[in-house]
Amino acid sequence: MDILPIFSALRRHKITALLVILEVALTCAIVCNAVFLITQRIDRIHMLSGVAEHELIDIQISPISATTDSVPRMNEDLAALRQIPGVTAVASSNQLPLGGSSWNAGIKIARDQKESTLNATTYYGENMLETLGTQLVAGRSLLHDDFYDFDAVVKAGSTSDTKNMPKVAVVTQAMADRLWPGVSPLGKELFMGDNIPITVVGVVAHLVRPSFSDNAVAEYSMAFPIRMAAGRYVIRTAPENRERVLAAALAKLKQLDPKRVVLKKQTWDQVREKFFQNDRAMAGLLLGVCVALLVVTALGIVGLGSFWVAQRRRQIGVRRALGATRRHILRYFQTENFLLATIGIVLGMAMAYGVNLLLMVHYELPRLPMMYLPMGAVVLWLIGQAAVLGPALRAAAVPPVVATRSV
């Protein structure tokens, strides 16, 4: 079809055509970036945790008044919890993956290094890695003889007594790749605090942090051989036994000491659900924005098409009288809409790239992959053709006699 008559007709309706082009361009720019952000949120929600996700229970308790026998109480609690039928592992920990608050430390790879290479979360607790269900991919896990009591470590740190400080650690593969890319981390030394040397003896495949905003650092985690009597117990059991074991564990802990307050009692699935609730809400909001923009754009095209059909009834009738078929009229309006949408999409792609640059600068988001641009173009083309179909069919139905009635 010769498109010159179409451009000639559009020049007589410049404002209306420009509004449609701008509407399509804005929709393209916003939808491409919004879909990219939705994808980022979904990837974050489904990231690997590195733990036995459906087997873990988290219980936090606190004494009503201060005590001086926290370690004996912890050992008594752990022994009692292990006796519950169905419990496969128990550990006392300082924190839980995706648990919210996080214990972190700056990590260096040289003693004389002034700035930390990275910031990593530090997990404490004997038998912690085994209870969480982490996968060891190199070296060994932490052994009983590696561990020191938390209070002894704090005291040693205040007196610079390295004799009672942890000597080894297990790190994640992501952290090892960041510190020593392409090299085995086993036997390597890292430094933290007052340049305390720690030897890496093991590597786990994945272990997500309790809290993070940047997915790139989500697995910068390490486990230290420190016994932690903080009143937080992680229990591992079969998925179908979690509710029963949770109730039995609470009853057992209350039996051992009724004067304790239960701060939290939850499965790890609930921990994960809570951690990502804002990401799910944001993805839902962005999806709603995309749908609303696409609907508004479609309605705008329908309105434009209906307006132009009403304005061109005589012109359409003349064309029908001169031999144009219904198919010709239908193709005319569809081609006209395709041209407007194409101009809008090209402009929208440039705007989408510009919006992404702003997001990269101000919100540290990654660059928008180019594949989102053609995908957005195809969606807008399809919506445009579907939206103009109704007005185009009405135009094709205009009879040739309209030409003589309008004279």
Second form
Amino acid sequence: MDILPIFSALRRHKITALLVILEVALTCAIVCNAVFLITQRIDRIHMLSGVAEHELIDIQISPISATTDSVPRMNEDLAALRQIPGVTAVASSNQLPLGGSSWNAGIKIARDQKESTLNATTYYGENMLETLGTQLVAGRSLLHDDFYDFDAVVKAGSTSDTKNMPKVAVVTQAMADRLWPGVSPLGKELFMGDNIPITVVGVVAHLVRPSFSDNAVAEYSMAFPIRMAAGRYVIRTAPENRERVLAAALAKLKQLDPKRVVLKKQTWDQVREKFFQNDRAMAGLLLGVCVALLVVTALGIVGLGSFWVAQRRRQIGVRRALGATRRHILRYFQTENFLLATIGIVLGMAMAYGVNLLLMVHYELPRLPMMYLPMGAVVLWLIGQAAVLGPALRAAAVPPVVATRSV
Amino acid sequence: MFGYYLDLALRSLRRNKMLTALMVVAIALGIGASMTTLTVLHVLSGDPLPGKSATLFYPQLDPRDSDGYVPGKMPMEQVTWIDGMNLLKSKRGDRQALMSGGDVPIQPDQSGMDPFFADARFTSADFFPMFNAPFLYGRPWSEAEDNSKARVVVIGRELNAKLYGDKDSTGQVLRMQDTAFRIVGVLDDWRPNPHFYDLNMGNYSDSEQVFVPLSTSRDLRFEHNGSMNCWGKGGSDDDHLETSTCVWLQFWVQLNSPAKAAAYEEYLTHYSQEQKALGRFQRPPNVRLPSLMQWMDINKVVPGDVRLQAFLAFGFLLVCLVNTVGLMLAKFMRRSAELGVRRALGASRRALFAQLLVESGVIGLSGGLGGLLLALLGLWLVRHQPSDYAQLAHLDASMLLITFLLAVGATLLAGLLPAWRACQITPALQLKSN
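Form predicted together with its partner chain, following the form predicted on its own:
In what comes next, the whole complex appears, and the chain from above leads the way.
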């Protein structure tokens, strides 16, 4: 197929051709970036949590009156919850993975270090790691003898009494890799505000924070041996027992102390669902825009193609009369569209890159991976060809006799 | 003449229904998407207290120890109890209020109603006049009641409706955490957006329904909520919050003139120097005094996603417009013959141009109408999204006007090039060829 005649024909419709190119380029640039954003969101939605996802229940309960007996209350609650058939583990914690509000601390790896190396979240609660179902990959978990009561620790903190302070901690692999790259973290010391050393005794594979916006720090989590009596209970049970156990647990807690109000009762699946709901909505929206853009572009090509065909009926008739086959005519319009799409795609790739640079500056997005560009190109070529097929077939159907009639 | 052009335009548009529909739908989609996102952006970046916000400021101090000190960094985002109380008592501003969020258990007297927790704000007397909180019944509490840790409460309209059926409940007794409070006032519906005075509660969260003096809340050890940032030996020990090295309170001050604001900033520096001399502060004075809207900017209150959506929608609109330009150009060029006849019969280029612009204007107007409907649909969809700002997404009069101007303006702009191009024909040539 000779493409030179196509070029000379396009030269006579410069503006229209330019508009098609521009439309393809803009669509290419936006769709490449939007698809990249969608995959980012999907990665986030599918983030590893490190916990037994479908086995956890979260209950938050708060007394109506000011109380002083929170620790005995907690022990009684925990003992009762453990008795519920189907319950495999129970813990009283300060926070929950992906649960929203969080407790955090600046972590240093040397005494008298000026600025913190990183900021990590701190999980409290006896038996918490076991209940969550985290996977221990090195060292040991926190043991009963490691634990101190929260109130005692706070009091010790304000008086610098080191005796009643936690001495060990379990950290995540991600946090260990960041603090001590390439070295075993077991036995290493870390420091918080007060220069009192805490020894790392264990490492868990994964444990996500209660909240984060930057995925890179999502797993900077540690567990401290501090007993927490804040009315937040995490219960583990088989997935099919969750509904029944949740109802039984609420009844039991109400029965033990009726002067309490349930603030939260949910399965961890619901917690996770809620945490990523904005990401899911955004991914859906981006997908909608991509589809709408491609449809508009395709319809635009159909519209313009139809006009071109109508305008060149005589020209087509002449070519047919001079011996061009239907296939020739079909190929002509297909090649023309391919050429315009290609120019648009090349321009679009440069624009996609530019848009990505802008997004990197304003939204801390990573660089657009190169693989998105050829993928965008293929999609636009296919859509262009699909859109031009109708008009091109209509062009191919123009009978040679048109050449004689219209002059 | 306009009527005639309009008639011509409608005839021309009817001649090719599919194409007209395509152009209108493309514009409607672009406008609808842009207007939806722009409205959300407009609502979210709005001023929570129009006319008042320029006089409200959020003083920041840096009371931390020298551990981790890096010059030039932002001071703390909240204040300690000691600093908050010092600033409150010094009364250097026209009004000032110290506050924290909280939860309180409410024990209704009404039979059959279970106790429940309500979001609360623990604050001082100036809060209400300073933030223009509207009273439906009663009044705010007084400074004397602040000082005496009085058991008084102001409740929101929603809670009043729930407990007292929207009737004047001032003077009634409300039991919270086993303590009897006297209701002194009921607020009318009030929801400043963003929830500027305490962003820890969520940038666009609902207003609290219970307001209690801060001093009273500490006296009764009410549970406080929000962010707490400690250093040194500070811990979140509830019994020693008054002396701990933790920031957990928000302090707002009203300063009615720029001169007063400048003087207040100077006062904050002096205060920091004085505290350093006393040994409480260790760092060199580091104070800031952002105004309300500046504080919203510093905290990036408008979600990044919303801005991104607006950019995306305008990109989409651009593609739709390019699409329309192309289609209109093709359409106008195809009518060269008809236009040539009109030219030959004496119509000037200007007249042709006007005629074609009317035609593109009709498309713009229909596209704008369609876009408006789509924007209403889009906003309805936004309202059914999970985010805390979702229910705020409503179209107001100014956005309605902007939608329309944008639609018609954009299409007229898109019609300019094709119309101009189509006017350039030589009448003789067109007449000859047919």
